[in-house]
Each structure stands twice: as C-alpha cells, then as structure tokens.
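A lone chain, given as structure tokens: the form predicted on its own.
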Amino acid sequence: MRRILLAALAVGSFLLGHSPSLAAEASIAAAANFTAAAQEIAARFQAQTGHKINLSFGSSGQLYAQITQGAPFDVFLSADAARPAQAENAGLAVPGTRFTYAIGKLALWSADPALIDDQGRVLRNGDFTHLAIANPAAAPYGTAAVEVMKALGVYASISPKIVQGENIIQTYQFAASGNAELGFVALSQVLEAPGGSYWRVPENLHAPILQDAVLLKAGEQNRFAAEFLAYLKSPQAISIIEKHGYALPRAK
C-alpha cells in the first residue's frame, strides 16, 4: 500500500510540474513597439499574482510566422488586428478571445533636435539622406508609414531614401545611431527617449492602428495566460498602456 501510495504522489507531482494547465506561468508573444508597456504590465501582473510571465518581441508578421510554425506561445499580443484574425480563421487561436488592447500612434523623429518641426515639413523639402521605416510586410507601422507618405504626395521622391528595420525597434535604432537622420517609429518610443525632435502623425493619414490580443490554442489550458489577457483590460493595465502613448478603443 504504502508503495502505491508513493507511486500516486509521484505520478502527481509530476502532473503538476508539467501540465500546461497547472504551470504558475504563461508565455507572451508581442509586437515590438509594445515592448516598454508590456515588460511595465508584465512585471505589475507577476507582483500581484506571483505568476511569471515569459515575452518575447518581434515584428508582428515574424511572430505570427512563429505561430504558425508551433511556436509554444500562450498569447499573441500584435501590433495590427489583422494577424490575430488569421490565427483565429487558421485556428492556431481560442474563438471569442480576441479583442482591441490599445490603438497605436505614429511619430517621425529624428536625434537631432532641429531637423523635424511640428508639421513634418521635413518630408517635403527632403532635406536628409535616409529614413527609416518598419518593414511594411511585417510591421504594422512600417504599413503605415508608407501610408503617410502616400496621403502627403511625397511617396514616390522618398522611397530611394527609405532604409527598413526588421521591426520598430531596430527602426529607431537606425534612427538613433545616425544610420538614418529620421525615421517613423511609434509615439511610445519618442515618449521615453530623450532629446532629438518629433511629429506626431496626424490620425487622419493613415488607418487606425488596432492593436489586437488573442489567447492562442497553446494556451487554452492555461488559466494565467487568460488572466493575463483580463489584466490588460484592468485599470492598472490601462493606465500604463495609456502612459506609454497609446490610445484605447472607446467603450461600446
């Protein structure tokens, strides 16, 4: 009997450290430009709940690409609401657990302070050698970069100049370092850097960018991973989403 019983406690504790269901954590997928805000949630979320949360950042076109390929992701947090509709269609993400976490916000910005006034009249007169954008075929706000540039009739002269980052991280550091004299990156990002000079895009120039959250089918079983995804929603989550430049959709 008492062998038995050893062999019950054994196969159990085993079932706890190894059940997707049980396991005190849950990992994240997110897009880039979401990365300050996240890691600020993030580490808010642990210190209530005690649960550990695993990010990891890329443009949303790579991680999604990850997904697709069995990424062991829990959750996708993309920079576009596009990807995340895929998943659901693909089925690789839980039906009615998608949603609108934030609602993104482009900026032009350069290190040097003098070159971008607050009408962006730089794009016209074209007065620099390179700038960065995201990879419009990963990166949601490389798409609407080119859209800006479009909308202001200044596509066709820029492009020549256009130098692209594999997401908007690397977009600013092109930026930063000087590789490029400006650059479209998300308003987050100019909020938290210091020095140099920026344009806040107005909204009308491009499409809404909606930045959408799903819980994946990694995740179905994992119950922290859903409680993260109701954490975004809570008013602490919230109020560092919103501090870090974003804006959220109204409330229907």
Contents of the next structure:
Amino acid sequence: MRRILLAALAVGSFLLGHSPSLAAEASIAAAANFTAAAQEIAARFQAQTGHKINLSFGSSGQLYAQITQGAPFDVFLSADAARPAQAENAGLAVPGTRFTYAIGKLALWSADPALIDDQGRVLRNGDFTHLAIANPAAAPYGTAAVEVMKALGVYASISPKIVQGENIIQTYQFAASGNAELGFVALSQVLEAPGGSYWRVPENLHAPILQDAVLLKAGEQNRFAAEFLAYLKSPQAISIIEKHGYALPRAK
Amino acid sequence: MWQAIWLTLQLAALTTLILVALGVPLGWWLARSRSLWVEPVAALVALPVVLPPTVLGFYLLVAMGPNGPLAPLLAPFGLRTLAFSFAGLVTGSVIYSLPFMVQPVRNAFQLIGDGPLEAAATLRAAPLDAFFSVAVPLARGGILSGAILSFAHTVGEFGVVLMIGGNIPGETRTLSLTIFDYVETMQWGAAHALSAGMLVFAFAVILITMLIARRTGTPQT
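Here we have the form predicted on its own; I need the corresponding form predicted in complex with the partner chain.
Everything in the complex follows now, all chains and molecules, and the chain you saw is the first one.
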C-alpha cells in the first residue's frame, strides 16, 4: 500500500511539475508564419528578463480551436484580426489587450530560380502543375492568396492546380520540396531562406493581413505574459519584426 | 462530406486489394523461409507500426518529389510528383498498412505447420498447387483479419495523408482530413457527425476481427 501511495505521489508531482502556470514562464500560441520572428523575439526576451517563453505554432484556426477548449496559452498571436476579436467576444481573452503586432506580406515563391519574375507573370501563363496555398478556411495567408488570384482573374483557371497546406509552414514545405512548383507563402519565410525566385504580391490585390495579438484569460494573472506583450511593442521587437519582412501599423 | 467518405472507401478498398496480393506471398515467405533475411525483412515491414506517420509522410514527400528517387520512374508518364494525387495516397497507404496485413498472414501460415503441406506433397501436389489449395484455405482467417485491419487502418489514416495529400477535394481530401478541417474551422456539428460514424465503424471492425479469430482459432495480433 505504501509503495502504491509513493508511486502515486511520484506521478502526481511529475504531472504538477509539467503544469505551465507554476514557473516563471509564459506560453505563446503563434501563427505559423510568425515562427522565425517569434523565436528571435522570445530568445531576446528570455536573455533580457530570464523568463522562459514557450512557443506553440499552428494555423490561426487550429490554435483558436484549441484556445476555445481551454488550451493553456497565455498569449495568442494570430495571423488575422478576426480571431483575436472573436476570442474577446467569447470571453476567452482579456478585453482591451488587443493590438496589431505586424502586418503580413504575401509572396509567390518557387524553389526554381527562373520560374517567377518580378511581375508574377507565371500566374497568367499557368505554366505549372501544382500551386500550394495555405488552407484558406484556417489560415489568413491562404485567404489572401485566393483574393489575389481572384483579383488577377486567374482563380478559375488555377483552381484545379491548387494544393493546400494545413498552415503556411507546410505550404512552404510543399514548394521547397519541389512537389509544388510554386506557392503563396509569407514574405517572412522567403527572407528566412534565400534562394529560388519570388514575387512580392502588391498589397492592393488583397485585404491587408492585420496580425493581432491578445492576452488570453489563462494569462490574465501571469505577469510574464503581460511583460511579453509589452515587449512585443518595444523598439527592439519592432526592429526584429520589420527585419522579417512585416510592416507595422502607423502610430496613431 | 459524402465525397470524402466515398474517396476514403475507394482508397481503403484499393489499398486492401494491393495489400492482399502483396501480403499473402510475403507473409508466406516470412513464415516458411529459413533465410537469414527473414527477420530483417519482417522488421522493415513492421516499421510503420513504430514510426510516427510524420516521418513516413516526410520521407514519402521527398521520395515522390521531382528531386526524389521515384522521379525517373514518373517522368515517362508526364508526372513531376506522386504527391497530391490519389495514386500517391495509395502508395503511401500500402506502405503504411503493410504490417497490418503481413503480420496476421504470417502468423496464420506459421500455425499450419509442416504436416498438411507434407501430406499435400506425398499426394504429388506441386508446390504452387499446395499453396493455393492447402495453405491459403487453412490461413483464410489470418488473411481475412489482415484485410479487414488494413482496410480499417487505411480509413483511419491521417498523418501520411496530411503530409503528402495537399487536401484536394475528391482526390486527396479523405475523411480524417475533413474532420480535421471541420475542427479547425469550428464546424463542430459536422465534426461530431463524422467522428461518431468513425467510432462506430472502428468498434465494428475490431469486433468482427475478434469474432473471426475466435471462429478460425487464429491468434489475434
């Protein structure tokens, strides 16, 4: 009996040791497109404050679905403005903490250095068999990609060639492995790994990709989460965000 | 939704057919051969049981791509890649479900023992004849279990399809991917409907294989 109790105690303390709220740390759920920038910002933040940041990446839709089911995230860095607002309306986020941390830029990218010119003409030629986009229902960069093709009047002809990644990282990987000749990805990903050819999609072809951050209810009592959000607005963080190919909203 | 169900059934049926054709001779060889290669080959076949589907999916994606080893075989058909296609999913599923076919078949053949086959030989049955008229009928329980498990395993496949499929409606958007999409986009009513169906299906499959095992006396795998 004593042995069983000891074993139960050991299991219990192990589980508690993995409970995220007890340590000096914060958990961030970030849209996949922001991976490289988020890692750099988190590393800088950790070095300066000593607080640990746990990063989880996924499509905004996937992360949001997890948050509605009580995922232990303190902060949500979405790739759109709609889901953080929805979280606030649903009582999942702390009101008044929402802000735009980055404006996403879309790029049409190919691992082939000769495929894409600076006008994106390849979209009109249709000289390819597979074009990768992120799932438009769950990933804002996928929605923007569809808007661009519609604005150019090529959506109907390209549509049968579209393959979908569950998030923007998988989309990039489809194109990087060459299985799809090209794909609509985040400019941040293109800048991360030079090579291939790409077209910066003009912003008038799609609705702006406003990426909003919000403090979640789970992180309301976690001062490290609030500190991280404040740090996200600091000049250091902003320079990292801009370096990764994002724009920032003009100061009001 | 019906499109995804139909596609998944087609995928599972075709995969199972190929697996029966492939798995019965392979299971036979594994059960009867004294070659040193038996256990290494058996281990290779069993790999998908242990490997994360992401590992398998990743390697398949690379192997099927224009820079992969399969590219020269695809080029004559005018194909750049096997990913994002029904044929690609079938290929992935065959590899992924192979152990679920081979293992029960191998066990069934091993259980027959030498007796019936020696008896067939004394009656001057040619080896191939003995195989089809003695060994296969005696191992039918294992073959049937293997086929049912392979079918079910393919229906439930997610990781590999996610990694190589590209989510194309009617081509690679299977049932499990559809459920994933419903969950991601908060359409939980639809997700529930499909998931509950899968639950009933999975239970029925397991129950049926157990009943077969009981009737034919094949040990379960």
